[in-house]
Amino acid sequence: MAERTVAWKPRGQNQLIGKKIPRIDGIDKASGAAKYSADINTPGTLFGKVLTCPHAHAKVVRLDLTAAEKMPGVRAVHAFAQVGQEVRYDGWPIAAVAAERPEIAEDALRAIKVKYEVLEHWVDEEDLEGAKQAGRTKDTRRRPKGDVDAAFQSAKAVHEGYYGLHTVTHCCLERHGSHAEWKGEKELNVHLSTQNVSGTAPQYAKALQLDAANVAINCEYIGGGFGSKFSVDQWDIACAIMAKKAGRPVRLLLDRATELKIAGNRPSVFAKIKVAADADGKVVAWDSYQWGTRGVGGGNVSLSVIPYLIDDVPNKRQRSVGIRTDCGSYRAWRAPNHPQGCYLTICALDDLAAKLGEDPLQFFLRNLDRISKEHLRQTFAGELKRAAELIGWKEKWHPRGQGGDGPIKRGLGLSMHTWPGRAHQANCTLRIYPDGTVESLQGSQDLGTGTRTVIAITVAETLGLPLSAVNVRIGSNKYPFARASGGSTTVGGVSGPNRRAALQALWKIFDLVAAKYEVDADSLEARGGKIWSNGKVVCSWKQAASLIGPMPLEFHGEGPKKDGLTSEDVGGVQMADVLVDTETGLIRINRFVAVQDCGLIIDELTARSQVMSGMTLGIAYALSEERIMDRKTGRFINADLENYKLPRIGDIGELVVEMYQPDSEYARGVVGLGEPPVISPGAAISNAVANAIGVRVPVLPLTPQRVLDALKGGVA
């Protein structure tokens, strides 16, 4: 019987949902047929370049664009800065040019005459006392809970430690930028590298005094966003302005050095933490004093994520100090605040377990009741046990510092994390054509995570069709509105509306088939491209679709709704098995295990891929990725892909991913997955290193020098 409910099919009855299905656009991407903003090259396209300031803090005292404007082949010049303006970090945009060829644009940038009055700067994000003396700090306190001092006095074990993570910068494979082309004076067509297709036209309209309805945003594919591409940037507006000046299309993407300097970063955080446990091994007190920077605006990592996850501590006290630096500003960076909060908390608790002489796995299992969200506790219990089986924790774990004879030491470490992952607001239009063709339209975007594939699976499963029968159209703001892809909200955001719209379509088709073939509509089901009744084929899908008449049927879906299709809050566990060379300080990943839930899984292949990508990104910030600022000059001195160290294939080790999906998870509906897997790697890997060598390397990334300093008892 076909029940008229939007609920997902019972587990085990799906032909597509939950299976390992390759991305439907995979061949286009692999073959080069997929066109990114950087590939748009309509006739007459000019090449845009940006000139930036080489100083951390300066005043513009002269800006002369004349020579650049007069150069042959230069068609437009735009000034970002004005004489008398202060610029606040290395990479601050000064001017842009659009020219016939890239090399002409480069020559034009060199022809621009700029004179600066260099001012005092501050770029050291870890030197709290120096920042205070420079007047660069602002304090925030949270009201204490319980009697912190008394809890420390009566505790069985107390640990005090120093921990930190340096700033890491966005490093999207496709750099920030756009291709802008005008149609007349009032219509603008933009191919924008964005994770916010439906939301960026009003930003252009406000800046350029246009009607938002006359701004077309296109983003068929995007080469990474990770939280940095929600908004239209000033260089995107400049691109459109220069296109209008020149009367020609302009393509402007940041060069790699500028991309690293100004396209956003994940804030740093450093902390002195004191934590205690009672005679039962339960965490009873927390006291933290943290500081860090979000760049020129100051600020620090939110106090709400520290202590992280194990947050229901009866006695706690927190203080935060934000440092204002002359560095590029922060932007959302995959799971904002959570990697920092997780690292500080889980590492401090791992050190407390070592102080107690305990296996950290048992310590964290015992303290699951310190997690304030009760429904996550059972999930973590199951995930911790399963991850331990996959990594061989029982056989391999040893007390700290007993990592083996000789200079190569081996260790295990673990971490846990959570993320909301609730569905965002979205709408879709679903069309059924008389020839049986199915089309879904939605103003969403695919960050490379499989949005198209998820939509196709949802619709095809609902209508009982093969995947190839569904045409998915996204990437245009002319399609029904969908919010930006951020916060791991997209899969829930797009699957819910498409499920609802597809069911409306199916019920209409059932009614038409019932009338034509004189069967009970409630007895019908769709599978295998056919319409069935009580185990017998009534007609093919194409025959059923032909009953709609000459015009297509159109249905609209929206969400989120409280109908069981989506939910929120996921949990994940990661465990790392590492080798540390105590003579060179080099760290190697042997095996890295992740056990992750995300409710009902639409496509297991893309889900597993998301977890692996998060683990890889985590290995990067754990071992090598770091923005390095020269304190004397204020320059970002490793703003290139040679010295901004990202892991290579040989640095990754074996990644083991298991999607945790008992029946209770399946029943929750879809929950977002993109961000959670990037949260735990820093803590898990750092804890494994501490287990191997017997001392904590307190600050990420765990470079060889920091490992050697920790072994020598120095300041890492």
Contents of the next structure:
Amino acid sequence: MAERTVAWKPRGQNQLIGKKIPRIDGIDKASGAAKYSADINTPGTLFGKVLTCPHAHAKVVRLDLTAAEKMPGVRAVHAFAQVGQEVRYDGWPIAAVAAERPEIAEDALRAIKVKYEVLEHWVDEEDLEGAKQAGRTKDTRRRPKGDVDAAFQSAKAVHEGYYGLHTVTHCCLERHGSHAEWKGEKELNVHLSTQNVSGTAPQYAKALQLDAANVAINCEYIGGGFGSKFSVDQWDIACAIMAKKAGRPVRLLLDRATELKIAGNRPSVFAKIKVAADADGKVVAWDSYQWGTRGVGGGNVSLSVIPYLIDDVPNKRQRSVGIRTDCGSYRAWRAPNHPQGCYLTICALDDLAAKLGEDPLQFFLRNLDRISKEHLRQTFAGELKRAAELIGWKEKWHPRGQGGDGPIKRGLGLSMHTWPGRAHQANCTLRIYPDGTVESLQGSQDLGTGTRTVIAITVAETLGLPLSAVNVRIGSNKYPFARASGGSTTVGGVSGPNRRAALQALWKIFDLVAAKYEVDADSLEARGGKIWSNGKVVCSWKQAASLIGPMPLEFHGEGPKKDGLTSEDVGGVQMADVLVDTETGLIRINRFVAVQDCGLIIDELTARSQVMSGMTLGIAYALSEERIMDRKTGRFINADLENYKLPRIGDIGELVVEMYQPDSEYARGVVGLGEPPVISPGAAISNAVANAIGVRVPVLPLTPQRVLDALKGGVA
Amino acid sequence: MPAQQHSRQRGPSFSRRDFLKGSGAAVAATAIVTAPQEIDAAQESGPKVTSAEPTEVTLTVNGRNYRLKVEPRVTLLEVLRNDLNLTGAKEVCETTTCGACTVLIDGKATYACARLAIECEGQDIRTIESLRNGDQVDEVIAGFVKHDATQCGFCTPGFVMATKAFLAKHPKATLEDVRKGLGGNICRCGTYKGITECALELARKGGA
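In place of the form predicted on its own, output the structure of the form predicted together with the partner chain.
The complete assembly is shown below, putting the previous chain first.
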């Protein structure tokens, strides 16, 4: 140990960082001991439920709550909607009740009398002409670059195609909601299923006219968020209001159907795309016209991701139409805009490669210099090469449509993605107690990425202690502030401050040890629960900690800082090997490979899990998952887990994950990982299907019906 | 509640099993002309629905007896979570689809949301909480943690219970067996690969 500068250890010296370490809260999760907001049962807790509107667009003409209010066992009723108000989609909250038992709450909802005047609606997200006629559209465009028409004229190959993705929901397994309990009139204690522990108290305070300091937010565990749980929702406020009215705690979670209808979704996009390559096989021109919906507010997928990744195209034109639909509003869905931009772009380029009669691997390798994030080009080259080895691209790839003689065809496809993933703002408090116990506190949360484990590894590695020596506290807004978990920002966000604070603590301990044992502080090193000097043990960690006196040592860590602990921008490559049954239209994933960089890896086990997570969600939206709106009634007709199809354990094939970890990646510091792996699956799987059957199935999810329709049409 | 309505709801008793077996109307019609004792004698042992009013029921959960009064429409899952505070079994789909509430009833993996509490009297109900005693955990739990088969963790207890029952029945399960046998549970985060590896490792050791 020499200079006192903040940095990660040299890679080879790590005892914990970069190893495959099981998560420290794994047993609590797997044994059911972990308490989620949905599990909070403080004495006297009432059960809240929400009544919603069954119409896509209507006016409330009568709302009578009296029968519900008078029902025995009902303790509070709350109205969201007012007479005369317009309600804008299926699932719009009308009223809520809190009762002694859930079944009584359900009876009370049935007793609420609502009359609607049903109004015209529009829910179709793909029918652009219809939406225009219904006056539901708004155009946006970017200033064109270069001379697009001339570039198409002189190009060697031009491809025109149609592509699209339907809306999917977040479908968190823990439904949105909270448990609210008052302490007197002015203090509120909430267990909220949230990705934003430190940021939600002010939202309660504003809605309920409280002091933000008097709102306690707790979220020890959250059953899925995926970008849909950043804010306090109106039903959470209603939960708190009813708790106050009843003088009792209330737990209110949306029912499953409402969860799917109104608690967040990923916008759809459909596009006509024209793309061209020059004589060298480089992309020279792009022209896209896209439309889709973000729900009742209109809008569409951002043009900033069109074309995606291979974006440094000399001639391009992008136009977009947002459709206002009477459907639940979008929320940030894991890697907002990117899965859609990636799908449209990479599929169109894959079709262009086919038009050139070329292996897409060669085509994409040649076009890496069209990636404007120059510093990632080499990473992509390395990842493409490695992924190709893992999937057996050289042996198994064949030109389109040569996927076998029988009815079952086999094909390979690839895709690439990028994501910033820079560390978010976060603070922590690190305490060393005189008995050697260590504690780290922050108002962060664990979406399932392993926040607690990452913090424990960082601190234990720094102090030379076993993982079990570090007590990690998250999930309360009374701990030091940390930003919301979104945008793949948390692992970098929490590891930086904890490394900084732990180094401060270590240096202080070294000074105390140096004085007591008369050794040079700069010679000291902490490893294996002991303090060492030049290869000899000076004292145990416990003895060292005893030197601090009766009070704990406390350090404050902040971040992000420009000290190299964290950075940004990752790439990532995925390749799929699929089987397509041309008689039934059924697709099976054979093997699905991901090669993913993310800078310095704190825990390889949980990092790999994030990649598998992205791939599995990707298989869902590529093959089966979609919101189906009934055009006539305007209702979300598959808002249940029976018909909103998610893959099960037998539906994902063999997932192969390799973390791309040359030393140059370690040197970059920590970069976020949660989002990138969910971006590519749609394109990789669709391209594999096109390779297998020789035609593009243009719209995701690739249901058997869409596969059969594409085979019937027979157009590439 | 008016007395008249009350007595109507109390009506004659019939077994839920018979009701489900054939025409409910036919069973009810028979019941009207038969004294209640006779019906009881004629019925196989099993829960009886006598009224929509709260009914006393004794449930044997994790080896302990709990005496409760619940309405017949209340599910086992609701009782476990809301009355017994055994919250390891999660409520997710509400439509007996996802397996997050899987418990063992007489050793068989069962969706707790698919059973009424009053149906389960006299049966051995085991919840996820029975697989842990302080620091001692069942090997399925340990296997899930080792293979990182948990992310947000909300589906995990149900998946652990399903895996426990599956391996008891198929101690030498193959990959294909796992893919079919654990298809009753849904994970949204994407932990299927870890679960598969965990189940196969335990199967190589001869089950769990």
